[in-house]
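Next up: a single chain in C-alpha cells, the form predicted alone.
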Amino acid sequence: MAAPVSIQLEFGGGAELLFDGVKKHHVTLPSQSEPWDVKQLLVWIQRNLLKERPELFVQGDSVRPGILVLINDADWELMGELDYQLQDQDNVVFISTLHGG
C-alpha cells in the first residue's frame, strides 16, 4: 500500500481561472495500492479541484496542448510525463500558454 503523497499544485497563465482563481492548492493524494502517477493525479485534479470546463484542461488523459507542466521546476516531458511517479512534497505547476485576445 502506496502512503498518503502530499503535494504542491500551481495553477498559472490564466489556468487559474479554472480553479475559482486559486493559483495555489497544497493537497494531500490518499493512500492507494499502487503509486501516484501524474496520469492518476490528472484524474483527482478533475474531480477535486476543476470547477469549470474541463476541456481547457484536459484532453483525454492529458492536459491538453498549450498547457507546459512543470514538475519541481523541470519540464515533465524530462520526468516521464504522464508515468512520473508523484514523491512527497512534489511541486507540479500547470500553466497556460495559450492567451485570448
The other form holds:
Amino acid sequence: MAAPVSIQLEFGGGAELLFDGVKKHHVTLPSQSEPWDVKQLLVWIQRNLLKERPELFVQGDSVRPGILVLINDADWELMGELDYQLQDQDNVVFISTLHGG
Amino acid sequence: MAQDVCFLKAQLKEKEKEISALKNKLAQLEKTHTSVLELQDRVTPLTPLTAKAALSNEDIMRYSRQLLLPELGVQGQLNLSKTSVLVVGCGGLGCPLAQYLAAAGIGRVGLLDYDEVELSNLHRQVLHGEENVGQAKALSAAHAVKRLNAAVECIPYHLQLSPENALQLIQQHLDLADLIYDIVADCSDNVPTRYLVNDACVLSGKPLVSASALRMEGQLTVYNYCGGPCYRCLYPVPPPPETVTNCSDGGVLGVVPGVMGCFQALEVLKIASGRGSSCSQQLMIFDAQDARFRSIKLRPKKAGCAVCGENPSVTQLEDYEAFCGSAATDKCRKLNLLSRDQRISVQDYKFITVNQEPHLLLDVRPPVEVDICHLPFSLNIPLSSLEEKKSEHIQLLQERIRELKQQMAGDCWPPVYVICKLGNDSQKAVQVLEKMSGSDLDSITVKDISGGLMAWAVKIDPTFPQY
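Provide the structure of the form predicted in complex with the partner chain, given the form predicted alone shown above.
First the chain shown before, then all remaining chains and molecules of the complex.
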C-alpha cells in the first residue's frame, strides 16, 4: 500500500473560477495500492473539487487544450505528464492561458 | 546695356534654379515628415534601417542614464537604434511597450491595430487620451510615441493582421539582407491572432516576445528564440472558444497589462541591444493579487511541432479563425441559442413595463456587474447559481414567482423575462430554467430579452449606463 500523499493544488489564469474562486487547495490523497499519478489526480479533482462543468477543465483523461500543468514550477511535460508519480508535498499548478491584451 | 541685360538674365536663371532646388528640398522634407505619421491601411515597402556609426552629443545626453549601464553601453545603444520592432496591438500591452521602446531609442516601431480608441480603453491603454476617442489606435499611439522621441521612426498600420499581409509585413522582402522588422511583440487580444503571429514569426525566423493579461494576472514568454519552443509547441491545439475570456467580459485592472507591457519592453530591449532575453523556454506569470512573479521552466522545442518541428505541416500561413473556431477580435460574440418565440426585444419589454403587465424580471449577471447598474424591480440570480441549481437561489425564485401569481387573477403563472448585459448569458439561463420548469420549479414561461441591458441603454433609455 502506498501511503496518503499531501500535495498543494493551485489554479490560476481563471481556472480558479471553476473551484469557487479559490486558488490554493491543500489536499491529501488517500492511501491506495498503487502510487498516485497525475492521471488519477485529475479524476480525483473531478470527483472531489470540481462539481460543475467539467468540460471547462478536462477533455478525455487529460486537461483541456489551453490549460498548462506545472509540477513543482516546471512544465509537466518535463516531468512525465499524466504518468508523473506524485510525491508528498508536491505543488501542482493548473494555469489557464490568457489571451487578453 | 546689352551686357547688363545678359548678366541680369543669367543671374535670374541662377536664382530660379536656386528657388527650384529649395522647393524640391522643402517638398522632400515635408514628404518625409508627414509620411512618418501617415496612417498605413496596407503594407508598404520600407527602407532598411541603417546603422549609426556613432552617437551624437544629443544622443549621449538623452540616453546618458542608460548608457552608464555596462549591460547596455554605447554598443547596446547603437544596436537599439538599428532595430525595428513590430508591435501587434496598440492596447493595454502595446501602449506601455511602445512607450518604453521609443523612450529607450529603438530605431523603428511598427504600430499595428485595426481598432479605434474607445472611452473604455483609456484606463489601461495609456498612450491614448480623451481627445483620441474615435481615432485609429495605431495613429493615436504613433502621435504619442513621436511626441516622446522624434528620432524614432513610427509606422502606424490601421489594419487587421491577416494570413495575407502578415509575412509581407514582418518579412517584406524575401532577401534576408532586407528583413524589415527584427523583433515582433504580440500584444494582441485574441487566440487566432496569437497563432497567426507565432506562425509568421517561425516562418520568417523572428523572435516573438509575447504577453497577455486578464483580470489580475499576466503571462509572458519569448517564443522562437535561441532554439526555444514556439507558441504551438506549448499549445498545439487551440482552446475551445467557450473557455476563452476577453477583457470586455472578464475585466482587467489597467496596471496589470501595464506591468506586462513594460516587461515585454524589457525583453525586447535586451534582445535588441544584444544582451539577449532569458525568457526563452520560460513562462513568467504575474499574479497582481498576491504581488507575485513566478518563473516556470517550459518544455523545449518540440520535434513534432506543426510549424517549427522537423517535418512541419504548416509551411505557409493558414486560416486561423477557422483553426481556432473564433474571430480574430476581442469583441463579444453574439450567441443564438433560442428560437424567435423564446425571445422578446427591449421594445417589447418596455411595452410590458408601461402596461404594468405582471411579470418577473430576472437579471442573471454576476453581483459585481449588478452593482454597476441594474433595472429597478429586477431579481438578481447569477447564471452560475442557476447552472449549479443553488437551492437558496432556486427557492428565492420560486417564492417570487408564487407571490406574483397570488396577485394575478385566475390560475395563470407570471412570465419570467431574463436579462443580462448583452443577451448571451440570458439565453443560456432561459435554457437552464426551461429544463427546471415543471420539476425543480413550477411550470413557467421564460423568455430572453434580446440584446440585454446594453440594447436597453441604446434603444430605450439613453440615461442607462453602458459598460
